[in-house]
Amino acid sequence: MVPAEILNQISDRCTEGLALALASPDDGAIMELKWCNKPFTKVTGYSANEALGQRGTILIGADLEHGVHLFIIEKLMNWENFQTEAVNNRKGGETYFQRMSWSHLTDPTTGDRWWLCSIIDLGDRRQGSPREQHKSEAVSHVEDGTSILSKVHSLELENARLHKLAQSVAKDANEDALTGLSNRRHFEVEVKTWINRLKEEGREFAVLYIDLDRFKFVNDTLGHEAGDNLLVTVADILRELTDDADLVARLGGDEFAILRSLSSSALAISGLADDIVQRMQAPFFCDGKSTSCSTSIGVAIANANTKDPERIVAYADEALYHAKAQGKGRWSFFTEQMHAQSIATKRLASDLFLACERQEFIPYFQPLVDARTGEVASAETLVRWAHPTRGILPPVEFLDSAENVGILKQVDKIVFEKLKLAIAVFDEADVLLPRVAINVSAARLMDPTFIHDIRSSGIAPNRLTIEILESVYLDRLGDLVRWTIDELDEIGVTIALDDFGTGHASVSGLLEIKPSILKIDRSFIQPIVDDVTKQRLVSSIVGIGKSLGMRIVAEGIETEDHARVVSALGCDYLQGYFFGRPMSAEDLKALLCATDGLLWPRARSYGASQEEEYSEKAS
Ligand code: C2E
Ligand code: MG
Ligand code: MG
């Protein structure tokens, strides 16, 4: 192999002046120049920052005859080798004779054509009329006189326009089409570039990457007109806040990215992060209604201490990712720690879909007392990962990341699967649980095999309750959902509104759905005992939910106070770490077994005495 060096000495040492010119596929006489050597500026009297970027026309000079001129063009256009040997201008207009010789190259591995274009100086030739001796080839079959003159004239209109269409779909090539700035393609090409000058010249830099929070709700109620002047509009907000040195660009739907230098200060970054973000925030106007649409922000810096300057966009957005997780209108800088959180959330993930292969997800048990027995009247089947190596993980581990990567319908699933085992188990053994009940996520209530599964569990549907949490019940209370808790109803399976007011129920919504069971969230529990206030509330819960015919049932119940407290107040049943934690099956196979399903003997000890003054307190 010969070395590059000796290569490049070789070419500026020959006499022949060489230039190489990437053309157009589809027509070969548009074409730019891209490279030439040292012979190639001495004859033609152009330098190489003269002659690169321009079209191979400069080397037609004024005083190159017109049916050569002709035959160069015919020649390029339908991708022909050819020589001439002609008198043509130099850069300054100097005349001299040249032999001038085109060879086509194509490179195998883009496909790309280009031109190698050699230039030789034969001297000055022209006494002795060397138009005569060296007539080129072209010259001597070309008719003459005014013929020629017009089809010369119309081919260079023809090379114009089609070098304009070239230059315009060059333009289009880098340019969104709807804000004019630059696309996701010019922007690879250009953060390589980036990178590059970071690492040879140590030049560092930003990126921005701008996503805008609520671009869906804009297109959805506004329409797609509308979202397409929001994305304009915001074009033309970042155009005022950068300057020429930065590059702008759309990625594609609501991103945005910009390029920014770090040679002033990391203040020009972070005050223009904060820029975009606080003009984002001001309301938007389109066919005279008014809308906002927030924009979140991440921000990466690439200098020598970044690690892997290529994933520096990837950087910037999971610094973005973080900004919107942290509550969207806002920007973040890209930090290690955020990377490391990052990885972990996609090890998680990647782990998360191995579980449900494995089908790792188990059911655990939390019993529910009868406030007035003391007895258990059901268990809330709760899930667990049984992870290979981290032990028994519970949801908060999880379930978010599940919900995230779009597995949580499947989670729901397996656990379903193995509550009917565990049922089977208990009906063995003879222990005494009258009821069970099951989370369900929107995703899954949303999944039409949701009741094919239930029906077919041989679970009787009068033992199940389903436990809808109040924000999945507001906020997803489309035709499926609605159809599919009117099917469970039908079917005679219990509905339970969980974490009650920790949404925004209202009562409305209450009558729409008409749970059977409502579960007022532990938060309202725990202060209970010593707090009026929450006593008041939960007694108007009970009491709202009671004239809709309701069941109410407290969770939380940590201390047998607690359990005094809410029985009094009216709950019907009872949850919490006072009568037992989530546990296995088997646990509660055994605990259900050694208390013979009795697991508060005091709650008829307290009872209407209690009921009284405590209702007579909150009221
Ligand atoms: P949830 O349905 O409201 O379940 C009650 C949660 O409160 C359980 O947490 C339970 O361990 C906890 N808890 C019960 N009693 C007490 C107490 O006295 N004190 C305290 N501090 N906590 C108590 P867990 O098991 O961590 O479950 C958390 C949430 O995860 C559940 O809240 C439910 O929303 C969701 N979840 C659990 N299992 C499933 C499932 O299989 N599918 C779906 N989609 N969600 C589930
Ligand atoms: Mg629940
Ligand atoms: Mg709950």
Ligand code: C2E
Contents of the next structure:
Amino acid sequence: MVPAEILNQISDRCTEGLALALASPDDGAIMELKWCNKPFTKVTGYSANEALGQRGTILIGADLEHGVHLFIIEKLMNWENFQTEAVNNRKGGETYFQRMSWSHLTDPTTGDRWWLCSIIDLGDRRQGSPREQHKSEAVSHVEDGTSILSKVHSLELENARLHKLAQSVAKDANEDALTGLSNRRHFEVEVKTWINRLKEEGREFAVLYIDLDRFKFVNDTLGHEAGDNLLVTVADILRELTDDADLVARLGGDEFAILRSLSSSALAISGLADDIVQRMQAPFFCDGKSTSCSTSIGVAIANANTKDPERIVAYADEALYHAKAQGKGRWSFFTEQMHAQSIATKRLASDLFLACERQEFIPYFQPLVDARTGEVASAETLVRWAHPTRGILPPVEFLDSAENVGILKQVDKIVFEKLKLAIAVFDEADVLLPRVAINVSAARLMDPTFIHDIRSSGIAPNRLTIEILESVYLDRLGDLVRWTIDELDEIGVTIALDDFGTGHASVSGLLEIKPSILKIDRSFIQPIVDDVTKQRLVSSIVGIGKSLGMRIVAEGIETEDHARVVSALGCDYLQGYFFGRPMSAEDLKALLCATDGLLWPRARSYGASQEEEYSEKAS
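For comparison with the form predicted together with this ligand, produce the structure of the form predicted alone.
The following holds one chain only.
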């Protein structure tokens, strides 16, 4: 459907044979006819049904001069308005002298780019008046042989010039300017050709989709000139490793692709992928500086069993994504299982966006118990997805995908809003819940708006604990994260270091971040009842934390023996299934009401003798 805004622009342009074509946003020479008037049919011989949906090339007849044809292509590619007068052909092959005008239009609503083509049949106007014809004939009789030869020579020179121009235009249209490889346009044309050969002749082939793993890092650290040099180097490597029969293209940015026939062996494909990955492991030098830039490759095979060969490039792209997800610097073959996983991932991403609109994310709670009194001291808030068909989903099912599609902030906002309402319900019912703790991802710690979100959440800072994974703060502790932690501390939010002891932290790191709470990872707590070595290790961690003024939480308390041992070793708070699994706000409210907030009544029965017993074993 042609927009009305475009049709409204026609009245002051032309009144003869008219046609409108929707152009590709990347190349003005690529277009599809969308509308024509009745004079268009009379002039060109094409009816509306025959013309609409066709490429603009149907307007170029066999008798149109080659030089004029090249002129038209150049002007269209450059989005220039222009006009030609030349001999052309109607649909049936009849020649006529025409004036063809092209005007560039833009849809102000959508930004789509269009061409308005006007074609006028000039009839015999190219012949001139009878008097002029007579004069021309008279002059022709007096031309000597030398003049004729001179004209022939000039025509030969012009023909040679036009031939070179045609070669140049064809080269520019198909070649990447930086690397000299085929460009995306040429690659896409060739893929269609190879697919047709597969269908008609059974000629199988492979697509290798190549992406540089650290190209942005090279650009950012060494500059864009170094990045360009790297792309040229990669192009040279690909030329060296491929055969003349292969098509090698740069698709744009740091993406390359190779088309290779399977006429020899599929092993040749995997061997080529291996060679490219290995060559790209070598250091890259620019202006005396060395850097590395590995590559990941996705490989897809188009053969008789391929269900949808038109999607072969997309399959290779999926394999590339899989290779990057496996750690980069490697290659991967496309499989149907991979395709199913890709579809599931895309569907999950779509469902996540819909879940944000529907506010389907809810807070779940796991209580923390005071080791001395047995009373609830806090509750860790854990996000859940109340999926409309799959039920309550834990974070492992969706949180990584939420981060990948960039909606963690929206998820946090939804959880904060519902957490604020839950706290209000607890307070109105006089249910004891002194504090709530929230896990924070690395991405949110690096988000400069995170502090604003905390301030505007409506949750009192003195009732809020932010839990940071040990590995997160050590891997990402930069100026922005440091500023975020300082700001949280300043407004009264408690900082807790989660999963301590998993191998990332150091005492100097603890001194730098200065958390108020240290949570010992459950892997140390699980065997602690019968393992004296683990008891000594936990006792040492407790000692270090307390010497730095921190309170200690033991995670993974699943039995009363666990609770008894870690309490005796000096842990201040206990968390685990023994006191309750993660539960909804309503379930937590019911639990606290039923117990009056006392989740471990026997805590008060353990005296100093038990503490001394385990302290002696751990010493």
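Under this definition, the rigid core comprises the largest set of C-alpha atoms superposing within 1.5 Å between the forms. Residue numbers count along the first chain shown, from 1. Every value quoted in this text rests on a predicted model; they were computed, and no experiment measured them.
- prompt: On a core-based superposition, does D26 travel 2 Å or more at its Cα between these two forms?
  reply: Moves: yes, 2 Å or greater.
field: After fitting the core, L76 CA displacement of 2 Å or more between these two forms
entry: Yes.
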